[in-house]
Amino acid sequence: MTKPYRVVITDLIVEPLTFERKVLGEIAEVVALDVLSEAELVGRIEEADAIMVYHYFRFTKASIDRLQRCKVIVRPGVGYDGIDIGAARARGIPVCNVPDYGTEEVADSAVAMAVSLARGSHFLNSRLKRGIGAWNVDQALPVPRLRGRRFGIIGCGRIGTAAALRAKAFGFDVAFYDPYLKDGVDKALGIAREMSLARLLATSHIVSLHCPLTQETRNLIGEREIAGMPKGSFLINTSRGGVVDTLAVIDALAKGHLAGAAIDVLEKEPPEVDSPVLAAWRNPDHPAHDRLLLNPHTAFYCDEGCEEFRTKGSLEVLRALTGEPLRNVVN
């Protein structure tokens, strides 16, 4: 039987489309294209009634203008910087995200990576695998106690709040910078609030980013900002690659200003094969080899969370196709 609607998943998700078809199967044909570039979408999305976009490329005005009957574009995740929401708005197409699925997982990942770096665990593991150093802690020194050290959070929304609560459990003195939060969040969470980014950076042993990528936050942390952090501090980015100048992070590791960094997200994903970040990380003679903890944009993932973002994204599509009110419109 011919189904009235066609839903196209552009990237990342492949067959079997168990969760999507459980929600949409009765009314829509659901197709996964599994592409890595926007150019591969030409001739394959024009007749879609709904589009689900992940994060392997930017979904631009060129693609949006080819959509002939699309009722909604859904980003089954938190960040929607990869979609030209203005172009979609101009065409009358709502763009929706799933803002709550990976809150715990990203917070868990950020704090886990921070603790692994600050306790010297990642550094020592990397060195011992190569047979470098004695079977003791000496080569990782100094390793200060975590309790009482400041854990600075940039962006105290859902994930930033979850990270703050986890960091408190380790005994960190937690502080945050977020100019968009109303007064009182610090009191509700029992953490400190800094009114300037420079002050947060200057006073934090660990800085963890939990803000969206916008025109305001692009390159928020660069060479100057890293220089304003204490020598021997750590930087964690599980937000978006464009928020941090990752080359500046590599340079700070090379100079010994940063003692370590954890990067889950890069400016371009997957990175180019000649990426200087990958080159430094893979080079045993570069300080980043032992002091950079690099993940392939996986902080969001857990098995249960995967089902959650795919199901919630599909439910938003279902609401659009059946004329019900949408829950998370971002444009």
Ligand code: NAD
The other form holds:
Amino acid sequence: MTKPYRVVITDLIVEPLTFERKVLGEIAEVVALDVLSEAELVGRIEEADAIMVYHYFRFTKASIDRLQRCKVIVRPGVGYDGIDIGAARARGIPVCNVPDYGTEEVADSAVAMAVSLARGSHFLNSRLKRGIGAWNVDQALPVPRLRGRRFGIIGCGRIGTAAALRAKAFGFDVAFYDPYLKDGVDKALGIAREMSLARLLATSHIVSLHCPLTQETRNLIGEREIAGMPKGSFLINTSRGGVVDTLAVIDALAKGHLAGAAIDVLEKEPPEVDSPVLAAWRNPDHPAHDRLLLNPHTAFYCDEGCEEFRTKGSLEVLRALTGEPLRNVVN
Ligand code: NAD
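Switch from the form predicted on its own to the form predicted in complex with nicotinamide-adenine-dinucleotide and give that structure.
Below is the whole assembly, all chains and molecules, this chain first.
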């Protein structure tokens, strides 16, 4: 029997579409295109009643303008910087995200990487594997006690808050910079608030980024900002690659200004094989090698969260197709 609607998943998710069909199967034909570039969408999305877009490419005005009857574009994830939400708004198409499926996992990853770096675990493991240094703590020195050191959070939304609670449990003096939060968030969480980014950077032993990628936050952290962090401090980026100038991070590691950095997100993903970041990370002779922790944009992932974002994304599509109010419109 033909179903009244057609839902197209552009990328990342492939058959079996168990979670999507559980929610949408009765009213919609659900197809996964499994493409890696926007160009491959031509001729395959025009008739869609709803689109689910992940993150392998930018979903631009060119694609949006070809949609003939689309009622919603769902990004079954948090960051929607890959979708031209203005172009969708101009066409009257709501764009919705799924903001909460991985709040805890990203915070877990950020704080886990921070502590692994700041305790010397990553550095020692990396060197030991290559047979470098004595079988004692000498090579990791100095290692300051973490209790009372400042854990600085940029962007204290869902993930930033979850990271703050975790960092507090480690005994850090937690502080945040977020110009968009109302007064009192610091008191509700029992942490400090800095009203200037420069001051948060200058006073933190660890800085962890949890803001979205916007025009304002693009290259928020570059050479000048890193120079404003204390010598021997750490930088953690699980937000978006475009927020941080990763080459400036490598440079600061190589010069010994930063003692460590963890990067889960890069401006271009996956990176080119000859990218300077990968080169430094792979090359045991590069001075940043042992101090750089790299992950392939996986801070969000856990099996339960994956089911959650696919199911919640499908439920948002269902609401759009059946005329129910949408929950997480971002445009
Ligand atoms: P959120 O919207 O709940 O919180 C973001 C916070 O950043 C808000 O409080 C906002 O006021 C603040 N902010 C905005 N502009 C800022 C600026 N210029 N300076 C400082 N703060 C600013 O979002 P969230 O759920 O906490 O997610 C945060 C980001 O994490 C997402 O936008 C996404 O890019 C990233 N993310 C990454 C992964 C991953 O796997 N690495 C997974 C999920 C989300």
